[in-house]
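Just the one chain here, the form predicted alone, laid out as structure tokens.
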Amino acid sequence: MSDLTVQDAKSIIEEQIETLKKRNKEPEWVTELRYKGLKAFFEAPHNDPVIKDPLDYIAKAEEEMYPEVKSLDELPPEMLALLDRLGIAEVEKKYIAGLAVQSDTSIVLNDFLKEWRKKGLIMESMEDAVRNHPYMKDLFMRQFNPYESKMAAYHTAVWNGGVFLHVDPGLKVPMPLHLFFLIQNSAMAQAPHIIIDAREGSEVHLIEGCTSPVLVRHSLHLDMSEVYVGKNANVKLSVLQNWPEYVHTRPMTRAIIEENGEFINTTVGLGTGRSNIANPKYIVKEGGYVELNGIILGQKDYYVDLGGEMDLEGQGARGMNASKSVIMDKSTVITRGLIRAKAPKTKGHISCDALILNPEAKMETYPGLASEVDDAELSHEAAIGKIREEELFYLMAHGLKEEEATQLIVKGFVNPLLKDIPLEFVIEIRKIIEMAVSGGM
């Protein structure tokens, strides 16, 4: 539990809101927002299973702080190992240890964006976005209410950084646009703010990537995403996330699909770091599809928690939450999912699938269907179990180790989810497969 008291807390908020206040010359509405959060978080209820008390992330630590670490050569000699197994190149390892940013939040493509942005592709900092687009404050936490909970209080009040991608009507992003959130201090929450404005006809994927260098220790990365997606529009959101075991996370993810737009939201969860709680939430308007993928790698003792729900609100919208598990050693999965069929002919379905490799390992999934209409089209499937004999047998006949038939049965479970995916990443995720499987991770 913090030490902090109620008025030290209030305090330390405030100062922080100041200091971000005046280094991002932010205009008065960002500040004023700030203050509702500040005041929400105390009123707030909070009923997080793992963080009792989120007071314990207000301030940096007041523990001794690894030396800082300037080149890969002074990197401890497991990561770089960690590394090397993983074949990443000299660039990636420099983003994964947190050396190639100046800040918690890094911008990739920077030639490519210089140039797309005469087309319409906007992609800035959201301090800059708040900044040079007044249209924003009609954007910026729209769909969030600070006082639902103290964790997106405590956003409200002290987010930093995070990305504004705006895709002007009718415009197609050829190729993926990357994010990288890197968490560099210990005991510290960021609170990056994601806004995605895919106007009318408009196409764009953002691939997300969230990790933190081994010199980060007891950390919350609280991010928000809001998404617009426009008429006819397409979006595609792909988190990847290879967070270490002292990293809490608590994303929140927040989506408006208009009339036959479409919106596909994957979220690999390699590392999902000591636990992870989300709900994402979609309302999906008439002839709009949202669908949600999540794979989830269960791994030491981690406790992740994620849902979805889904609101099909116009005729003919349809929704798709399909989740596939990996749990291993002591680790616990919750996968929970809700559909509300509010208008005719919607359909919406609901898959869970795990593959359980420890008995001391832990799964449980709630499906929820909801229906306001008579034909509406609602169902909801699971399968959890363990690898059968006869596979691994199958593949041991034909000269296979154990691992290594282990390894091929699990990248097989979980790769129809990742056909949004690009192949370099793809290769990436099916190496940490094999790495988790085998007990290297």
Contents of the next structure:
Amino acid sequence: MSDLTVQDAKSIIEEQIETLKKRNKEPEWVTELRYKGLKAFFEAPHNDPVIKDPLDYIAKAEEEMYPEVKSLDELPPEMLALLDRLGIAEVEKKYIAGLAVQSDTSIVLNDFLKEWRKKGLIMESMEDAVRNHPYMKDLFMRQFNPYESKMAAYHTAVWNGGVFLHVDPGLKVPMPLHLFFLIQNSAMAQAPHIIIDAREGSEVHLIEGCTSPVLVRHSLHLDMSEVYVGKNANVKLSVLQNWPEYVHTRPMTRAIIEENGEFINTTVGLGTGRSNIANPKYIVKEGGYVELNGIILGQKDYYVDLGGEMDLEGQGARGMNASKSVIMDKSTVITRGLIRAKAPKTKGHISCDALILNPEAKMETYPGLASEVDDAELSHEAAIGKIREEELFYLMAHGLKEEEATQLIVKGFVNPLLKDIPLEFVIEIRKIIEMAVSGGM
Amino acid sequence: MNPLLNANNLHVKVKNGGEILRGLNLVLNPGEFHVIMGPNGSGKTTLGLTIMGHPNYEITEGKLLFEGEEINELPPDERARRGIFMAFQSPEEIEGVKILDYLRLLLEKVKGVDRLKSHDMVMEKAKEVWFTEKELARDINVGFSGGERKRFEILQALLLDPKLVILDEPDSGVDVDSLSLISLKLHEMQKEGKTILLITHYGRILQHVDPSRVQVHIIKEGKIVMHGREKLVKEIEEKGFKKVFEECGCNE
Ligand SMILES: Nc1ncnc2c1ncn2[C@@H]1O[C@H](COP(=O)(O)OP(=O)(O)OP(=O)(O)O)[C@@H](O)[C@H]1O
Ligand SMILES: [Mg+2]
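Follow the form predicted alone with the form predicted in complex with its partner chain, if you could.
So here's everything in the complex, that chain up top.
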């Protein structure tokens, strides 16, 4: 139980809302939504197997925004050093692409090629976006209802930071865009709100990197993403999570995929944090396609639960939910997927593969398929097991040490799901896997 | 001088099974070319895997010496690093691991080759056994044809440059041209001074090998019961094991 009473909590959140309202000079409808969230927070259901009392994570907003910085060089030195260590500056240079960094409750950097803005690519902080574009009212919090859970309600009340990404009809962005979250303060809930608005026939790939430079005790990361994939649009959203062990993450993702649109959502949970629970939901219209690729590295005593609900609403809509989990130490990994075929000629597939590296690690999988029509093709497969002795022997017989051989097998196991991740990140991901495997041996 | 490998009164038991090798003796001196033949199930693969250190095969009695040192308990990777190599009868598929990445890793970790050089080394040797760059982008043995698998085993031998090369039926399931290529590679390895232990059922694999240097051993129920030269291979091909065993009184 938290030390806070409900009354305390109410006034803290109220104070936060007022601070955010003033700080952001936000339009009235945004503040109204926040108060709706506050009300919902005390009425909405809460069932989280790890976070018993969300009041423990109630956080204060920062007094001031960081000054607007236009390039990497203008960042505060400690932040620069950090980005360097993470190899982000390097990645940014290579792609000459957009990079935004969100630190705690503020966007620190928003560095973009000006031309792309002129061509119709908007990437700005969510605070700016709700001020700048009246049509945000039709996009913001349209795929969520604050009453569905306390987490959603709390996010609605105190969301801060995040990005708005808009791509004009027909615009194809050739390079991936990067967004990094850095948590620096402890005991705070970071609740960024992300909206991707990809109009008809557009193409874009957003990579979110989540990491935390210091060990922040019991932080809660409560991000919410709303994705609009227009007709014939092609959107990729890759989320690389590398949280330290004290962060609890509850990413909330929703997407609507319009006619013949395509949405590839990859989530790589390398450092999943103390616990990570997500149940993204997707609505797919006629001829549309959605793919959820989940890579999970279960370590220590972490708890990871990755779901994924797909509603195939239009004729010929397709959904694919694939996960690969590497489960070490005493971690628990649960994967579930649910595909509902609601229109003719729809297709859905759930596949769940897991490598269990320690007898004390736990894995559960619950694939769900539901069909309301008679000509849908729905299937699922699961393969859960240890590293095969013969495989290990084959590699060791050629001179690789047990550790090297295990690393190779694990990297090979997750490899098929990394197809949309740029090589620089894949190299980084492989290094993290190697370290995790060695640490677990 | 020590023999390269000395198997002395080797008794081997398989996990969850019985004794398969029952007092087997075999001495391989450096640079020699040995052929092992024997009926299906007589213990040929078991002998190879035991020399390589497969965890399922336990030496219950006897000694396995490599360069004079006992290696009974040595893990497989250390045997490989000392210079023992085995081309497997049925090689494993390893999904998601690209051949090129794997072979470069072998060169770097096992042979200490510089990362800048490993790529070219792999390419060069790969060409010798007919692998194209495109094929090297595939996963280890996944979807390989029988012949491709055998050539891939040979490729690894070429890269690791071992002292002792054990080949378990490198000729089964390969076409005429590949068979000739593999035979040629065996000949080259022998010329370089490597010691060869070749397990086979047929003499064709010896087409490019100098017959005068070939020593043949016949294994039966986990023991070596006959020794001979290349002629013995032909005799077995003509008469079959049953008859040869009867004639030599090996059935007692
Ligand atoms: N892992 C194992 N578990 C149980 N039995 C085994 C195992 N490995 C080998 N055996 C048994 O040991 C005997 C010898 O097998 P091995 O594979 O060594 O024969 P081989 O001479 O190589 O035969 P082939 O010519 O068919 O390749 C066989 O009866 C086989 O079934
Ligand atoms: Mg055999």
